[in-house]
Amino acid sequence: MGWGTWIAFKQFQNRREEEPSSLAPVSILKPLKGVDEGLLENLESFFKLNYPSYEILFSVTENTEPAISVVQKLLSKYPSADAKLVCEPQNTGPNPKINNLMTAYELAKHDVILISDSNIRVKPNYLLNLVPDLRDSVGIITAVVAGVSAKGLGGWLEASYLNTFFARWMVLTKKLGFPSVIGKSMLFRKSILKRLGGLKTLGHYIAEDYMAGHGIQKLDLTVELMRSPIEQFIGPYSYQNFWARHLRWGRIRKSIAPLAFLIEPLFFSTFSGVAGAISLNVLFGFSPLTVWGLHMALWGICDGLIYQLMDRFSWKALGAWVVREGLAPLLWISILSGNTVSWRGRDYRLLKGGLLAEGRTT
């Protein structure tokens, strides 16, 4: 946990920025669902990108989709703009987020691929921070994310996971050479892609970016971390949404990667505090009590680190990360308990390796 904090720190310093006549035109593409609080600044951050050369490819998979006013009020703000709306779904699999991308992949007009998600909002800089790493031996580029914005309980645990758990998890396991990809930001060539099927091959499957990630590195590619985190706005968010959220991830990735996810617990602040108590109290007659604290306590000090390297660390934080600490084994146990989950208002079934089927478990 600590050694996960010092490489934390490690990754988020000496950033530079190269200069812009040096880099690859990109193409952005945007899958819609739904209008979250701060879509459009969230959208609008994409417009004012400090890069010479972009397209935005935003896509829809209904023509009723409620994200395309949004999307028609900042292309009617900025008319130069390279930026276009697309509603042709296509259907490769029954991972939704794939079968709405498709059509604006295949429309794209360059070979280096931004795939981001709506509720990401970036800086100026944000491809000056991200395109120059995508070297020769390079797959994909993805990045930590950082929550910020948040309100409400939910909100406050989104933001404590993602900007301690989660953070330190993403640099340690690239140290340790097992990276991960998420789809919030994934930096990619087309020319690449293509040798392992094009991003169809992915619709099978949902966890799409961590199959791309295991893919890229089957073909002797790397898979880095942007330099800095990228910002997720997160807004108002109930505590069902999070609890709903995070019993997915889990549960994609006990479907995944299944001995891993049931050591999990070894990594959880309240577990490994309580089996050091009890080692150290049955050792050494140290008090269970006392260690235990101090274990928690040093813990959340690191954490705390971590979060303020992410986002502004505060008192609502400090109370989000202990309710979220504790809840950790409750949901862990719910993960274990089944392999279904719900994504954008349907059902679906997990199977081995992570891939995806329609409908609940009958």
Given for the second form:
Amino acid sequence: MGWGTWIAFKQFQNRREEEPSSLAPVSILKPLKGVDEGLLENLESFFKLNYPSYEILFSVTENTEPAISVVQKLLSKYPSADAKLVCEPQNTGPNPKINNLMTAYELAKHDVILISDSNIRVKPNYLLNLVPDLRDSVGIITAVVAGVSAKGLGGWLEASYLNTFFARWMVLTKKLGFPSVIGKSMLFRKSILKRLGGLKTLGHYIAEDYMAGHGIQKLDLTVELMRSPIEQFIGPYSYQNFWARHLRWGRIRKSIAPLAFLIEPLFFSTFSGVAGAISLNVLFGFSPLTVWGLHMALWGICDGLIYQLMDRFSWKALGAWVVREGLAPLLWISILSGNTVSWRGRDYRLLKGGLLAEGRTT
Amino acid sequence: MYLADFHLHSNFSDGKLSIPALVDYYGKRGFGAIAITDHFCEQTSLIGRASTYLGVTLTTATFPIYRELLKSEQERAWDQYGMCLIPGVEITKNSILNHRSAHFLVLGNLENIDPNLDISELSDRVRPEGALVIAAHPVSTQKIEKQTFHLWDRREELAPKVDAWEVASGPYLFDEVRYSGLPMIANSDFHSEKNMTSWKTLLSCEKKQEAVLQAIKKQQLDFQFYREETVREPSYSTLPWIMGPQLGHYGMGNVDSLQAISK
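Let me have the form predicted together with the partner chain next, following on from the form predicted alone.
Okay, now the whole complex, with that chain kicking things off.
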């Protein structure tokens, strides 16, 4: 726990010493679906990047997509920007995000591709900080996601998850040599992904990000984390949305790495606290309640420190942390009890290894 | 004439090197043809499922990426080394009983691979599409490891459905196969650099997939022993306090060190 916190601090203090030698042109791909609060500002942040050469390709699956009006507003506000809207979905497999992105991916002018979700908001130096780290030995650069601007119970729970458990998980798995890739921000070279069959090969998986990272490591290339977290604008988010999203993520994890999923409870503060309290009581006669209380306090301090690295820690964040830690075991049991997930209006059955089988429309 | 090795494992299953590293390793040594054949375990057995959980086998999830990477490395192997890379898998059916365990290689067309099928059914499915089926280490490998005798036990029934039987796997020749009259092939069963010293197949056909597969089928081949030069330098085991320093680190090989041994 303490080690994970220390690694997280080290990761985000890892500043680049040398000046970047070259800045390769970048094609930024933005898959869009629906209009969430903050979408305009999120997308606009990509028009304000301090970077010599980049294009932005927004992709949607339908002409009636409400996000189109937001994109059109930005295209008229920034007429000189190298940006366009693509509405030409392909059917490469059951993964709707890949189907949405395929045409934009094919149209991308540059070898360096950044796939970035619509709820990501970046600072002007984002690409300047990111691209120089894509060295020849690096296959893909992903990022730790900081949850910001949370509203509602679901939003705060989401922020608590991203800014504590998930942030530590990302840096720890990287340190242990099993890096995770998250689709919210993936920077890679098209020529590298082509060696694995290109983006279309990933269309059969629900966790296209995980498989991209897995495949790229098979080329003896590394998966790196960006030196600083990127911000996910959470906004208003219901408790139901939070639960459904984490049920989906959990079942995907279970499908890809069932053994790792089975030992996940050891990393829940409540469960490991209870296990530790019982063990120390049996072995040394310590008061279980005191041990559990100290354990939770220490865990809370470590999580608070990481949270502060990602976003400002507050009383609301503390409350959300308490609720989330209490919910974690219940969520885990719920994940264990099924193999279907709902995603963008469709139900999918998860097969072994993160493969998807089509389900019904909900 | 050129050397060939048709039984190599990458880190998609239990091999140490990645597919690009295997291509470079064999390409730099002047090999004319190789086949990468990672384990693809049947999922109906407990051992097969355990292998999946342990990540030492191809799975239905990783197989598409494996196939695509082989396709792209085929081009690079040819462009960079003039070497023919043949896509393959080792269908792996492991049981606690050696006589119920079978490993067989499928080389060439990997479109319709299902590791749960019996060799007879799979052979009927893939051979008409141009793939070759090879019985891997069908008799005792003379090593302390899992043995796979099932195919040898059924050799009379399977003879028409198997294109070749490994007469050598690594440094050992199998006399049972050698004098059986069955079509033969010699491979290293390469998992890491230490497996390089082994029997290899020698071909003289064009370095194209179809020509190579035909040469195996028609048995227009020979066998040679390839000895990798050993560079002795001290290395330490992960448990030095128990094991002490170890010697025997394998370094660059040399094709000049080939010793021809007749069939």
